[in-house]
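Form predicted on its own, single chain, as structure tokens, below.
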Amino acid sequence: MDKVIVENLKVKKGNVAILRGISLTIRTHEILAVIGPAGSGKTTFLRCLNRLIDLEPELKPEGRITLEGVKIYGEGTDVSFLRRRIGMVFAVPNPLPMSILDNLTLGLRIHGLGGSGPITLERVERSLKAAYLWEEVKDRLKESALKLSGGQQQRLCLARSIMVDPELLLLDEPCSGLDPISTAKIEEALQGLKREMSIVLVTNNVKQASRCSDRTAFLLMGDLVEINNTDQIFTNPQDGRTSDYVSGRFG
């Protein structure tokens, strides 16, 4: 079943051609890797989804995007209720400077879903144990999140990403910089989160895609060159410039 259909997306920043008439669907609970080198669109396509594009004015994007059949551009879409239904977890941990509690109880607050109580804690639990963290962190939510290592940072915005419910989760480059053990326990926490969500993987790491994937999409300078299974992709690709990608000749 497709969670999200991308029709004949296009994105110009001026007369350039970022994306060049993308079209692919992101099903339930699988995990879609979106690999390509540098330039290729990857971030942008990313930020098409949930409308952050919108904050980039000199970004014209074209064509249709729906979530479960409504239309992600359409008149009248409540943008803020489309990123609660939509997440996203970005390359460079982003957490707030204030404890570990309110980082994870903000987006409550914010989306009027409560903030404070039993269940509110029932549900912090739940997002940092899916995020790997709460054994790490259980005796010291009070803490500033600020003093976390950078895995630690990472998976805690993971768990804010999730403590909302979303249908959806972007990742945009989520383990870079970090060291294999951090980049091991987000790729686990995936493998969980994708039984309650649909999951979009924007990675340089075509081993980490070839890991951590249900099927995986090839850009290449703006346009979609591939998407298959991951298997299909990693061993036997059907167009040759997936295929220098995949094996590092290029990127």
The other form holds:
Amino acid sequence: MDKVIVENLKVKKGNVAILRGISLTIRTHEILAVIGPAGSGKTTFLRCLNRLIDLEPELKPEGRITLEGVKIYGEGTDVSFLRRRIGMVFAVPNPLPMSILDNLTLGLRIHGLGGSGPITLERVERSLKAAYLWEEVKDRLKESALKLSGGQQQRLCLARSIMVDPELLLLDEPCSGLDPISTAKIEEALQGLKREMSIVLVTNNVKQASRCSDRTAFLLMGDLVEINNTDQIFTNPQDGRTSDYVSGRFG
Amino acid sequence: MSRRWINLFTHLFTALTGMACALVILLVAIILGNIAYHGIPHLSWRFLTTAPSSGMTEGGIFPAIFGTAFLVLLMTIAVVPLGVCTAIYLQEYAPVKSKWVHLVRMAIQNLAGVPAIVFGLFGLGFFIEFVGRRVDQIFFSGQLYFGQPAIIWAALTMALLTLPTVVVSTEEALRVVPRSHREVAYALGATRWQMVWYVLLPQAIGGILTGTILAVSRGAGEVAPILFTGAAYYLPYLPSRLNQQFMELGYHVYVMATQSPDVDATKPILYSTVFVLLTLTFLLNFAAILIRSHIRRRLAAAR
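Alternative state: the form predicted in complex with its partner chain, after the form predicted on its own:
Full complex below, order starting with the chain above.
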């Protein structure tokens, strides 16, 4: 089952092409890893999927992206609802300067789904458990989110993004600044979450892609070099550049 | 240059800056000391709670205290929403680098440089002669209700004077909220307004209050903007409606200093009034600072 179909996605900044025609699909209940050296357009690709790219008027995406058959750049797309269906976790943990609870309920409040009450608390508990953070914060939900460690903060951001039950979760190098234990917890969380949603994991860490993704896409200088099942990419890459990159010969 | 000379300059410069600082403190101390010395003896509960009598040579200053507080309150109600909304528009909604925004910012900065008396004349010409008269024509069939100096016009004129302060400090507070915080809200599906409401305003509240503090203490001290727009020489009653005139401490000081029939009899009252005006300004400032630090502490607890 295809969740998202990307066809010939191009993004330009002035005369410089950032993405040069990407076509791929994201399936339901899979973790798709996107790897590639810095500057290959991974983050831009991710930000096209939830239209966060709209915040940068100098970047104009072309091509076609559909979510369950509906164009996300179509006329009259409800961007707010789209972003409720597509969650995002950023590279740098970015909890807001408010309590852990308020961070978690922000999405609910934005979408008018209430911000308190037993149902909300149930959701909070479920999200925190899914993000492997519940045990560490269950007694201090009213405390500031900024008191958490970096790894805890990132898991809080993960929990925050799944509070509104997205169908697709975008992660932009979520473990780039984290220690191995925090990284392992997030990877474990993703394995659980993929039962409920599709996940796109952009990562600088080739090993992480091989550890926890079902399929892997390799981007290089704005081109999609190869996309295949992860074990194929790592054991039997079809393109010479892919094998060079995954074996650590460049990048 | 030899090391000895450099050391000499260092000491000389330290001494110079220190003396400049001492001079400022000395001047402030002399002014405050003088006012307190002459002003405190005449202070009494009666002085604070009664109206002037016998051509300002006796009685108290209650109407002026009341009028000042009323004026500042109305001004705050007008200037804070207007200033905060302007800042939000300039910082978040207006297209970046547009000529229009540049022009508005320049206009606001220039507004801060306009002499206060010009605001007074503008208030007379615009609010009273234009707006007030039109209101009277439309709603009161030409009878004189709002087309005359009144506390509402004085407060609005004062609000214009203090508008740049609120706009600039709010803009500053919005600017320091990191881009990543904005993106969190957008990525969760927030509209721009929701982003402002849930993310920016809670973080900018300290800056907004700082602007309000500055606006309030400026508003309590200025006389020129209310000279033609609502301040009264003497009133036998307290203003209870927005279209009535009012007495004000700063203006009362001016009146007693220049228009008194008996300068010597007025002098102790004058000193005490100045003392009260200063105290009131300090208290307003102090209250605002307390509110701000309370909110800062609450924010810090959430941080």
